[in-house]
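First, one chain by itself in structure tokens, the form predicted on its own.
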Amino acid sequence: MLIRIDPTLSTPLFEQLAAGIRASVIDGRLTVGERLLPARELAGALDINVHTVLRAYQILREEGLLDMRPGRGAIVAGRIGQHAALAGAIHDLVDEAKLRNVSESALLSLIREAYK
């Protein structure tokens, strides 16, 4: 699992981490039943605080993407079907934006505005 965290962004690290894991689950890079790295191990690999990882995991648990149990860690849950169509639409949108030379920041601004 490749997750990129950029401490120079204004987006909190836990949100960046949650977004990276979420994308991996939706895209199928992480499969149902797959165990994620323990929070301490992932925090060490990304050079971030363990509580940052735990907060990201908790958000994803609340979204139904992860199942967390004491002693078992975080496991990808089976409830990702509702996101499959959305993932396809997002990829189409990004591809179209690239074809039209729309920058990432401009695309994100358009999405934020549309989401309101």
Contents of the next structure:
There are 2 protein chains.
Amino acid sequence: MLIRIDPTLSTPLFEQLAAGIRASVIDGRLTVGERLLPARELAGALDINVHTVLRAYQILREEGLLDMRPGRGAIVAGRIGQHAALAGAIHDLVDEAKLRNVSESALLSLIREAYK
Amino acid sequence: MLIRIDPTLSTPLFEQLAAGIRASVIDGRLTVGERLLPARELAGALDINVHTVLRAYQILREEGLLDMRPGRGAIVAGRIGQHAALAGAIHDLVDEAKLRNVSESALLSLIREAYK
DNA sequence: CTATTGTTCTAGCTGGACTATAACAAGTGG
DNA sequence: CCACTTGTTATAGTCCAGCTAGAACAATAG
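Switch from the form predicted on its own, shown above, to the form predicted together with a further copy of the same chain and output its structure.
The next block holds the full complex; its first chain is the one shown before.
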């Protein structure tokens, strides 16, 4: 599981991490039942704090993507079903946005608006 | 121009404001050539600081949405052309996401991922 | 010339993100 | 049962982005 973290970005580390794992689950790089690296281990590998990793894990658990318990670790639960369609739609939208020179942040806030 | 700001949300005020105005321009509530409220005035109305309003305005200028100069104010430039199609696509995507119980924050980070 | 309005600068406050330790609880495997 | 692993919880400190406040400046309108 290769996930890259960039401390210089404005998006929080725990969000970046959650986003990376989430994407991995959706496109199949992580499969249901698979176990993630133990928090302390991953934290060491990424050179960040354990709590930051755990915070990312907990977000994903609340989304139903992970199942975690002490002693067992964090396991991909993948309640998300067939997100493939969604992933496709997202891809198309992003392409469209790029084509029209709409910046990432602009697109993001348009979506935030649409969610209201 | 009615734009609502919620200080309790985690999204910065200046972003909320920029997002609101941006959306207004795109769906036609604000038309090209129209002048926005002077920063100090809008700040007073929203009960926030002038700098926060100006920061939002400047973001939109960088996007080419606004034209602003001292003494004249901020005017909708609307370089964005026909974003109607994009707006439609966004709307569809958000509906799809809601249908699948994908949270707003999850969708946002999926899009951030797709932008890479 | 005066009033308006964006621009720039300086300064201070606050909350969230991140880190660092440490103790605790629930599992796993021998 | 025991040792080890791993998530959970709590406490505390640092740092920075966002917001506020006040003031002086520059360009534009009338």
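Positions refer to the first chain, counted from 1. Superpose the two forms; the largest set of C-alphas matching within 1.5 Å is the rigid core. The shown structure was predicted, so the numbers you read here are calculated from the model rather than taken from an experiment.
Core-superposed comparison between these two forms, residue 19 Cα displacement 2 Å or beyond: No: residue 19 shifts by under 2 Å between these two forms.
Post core alignment: residue 90 C-alpha displaced by 2 Å or more between these two forms: Yes; residue 90 is a residue whose C-alpha shifts (by 2 Å or more) between these two forms when the cores are overlaid.
Is_shifted residue 108 between these two forms (CA, 2 Å cut-off, rigid core): Where the cores coincide, residue 108 still shows a C-alpha shift between these two forms that is 2 Å or more.
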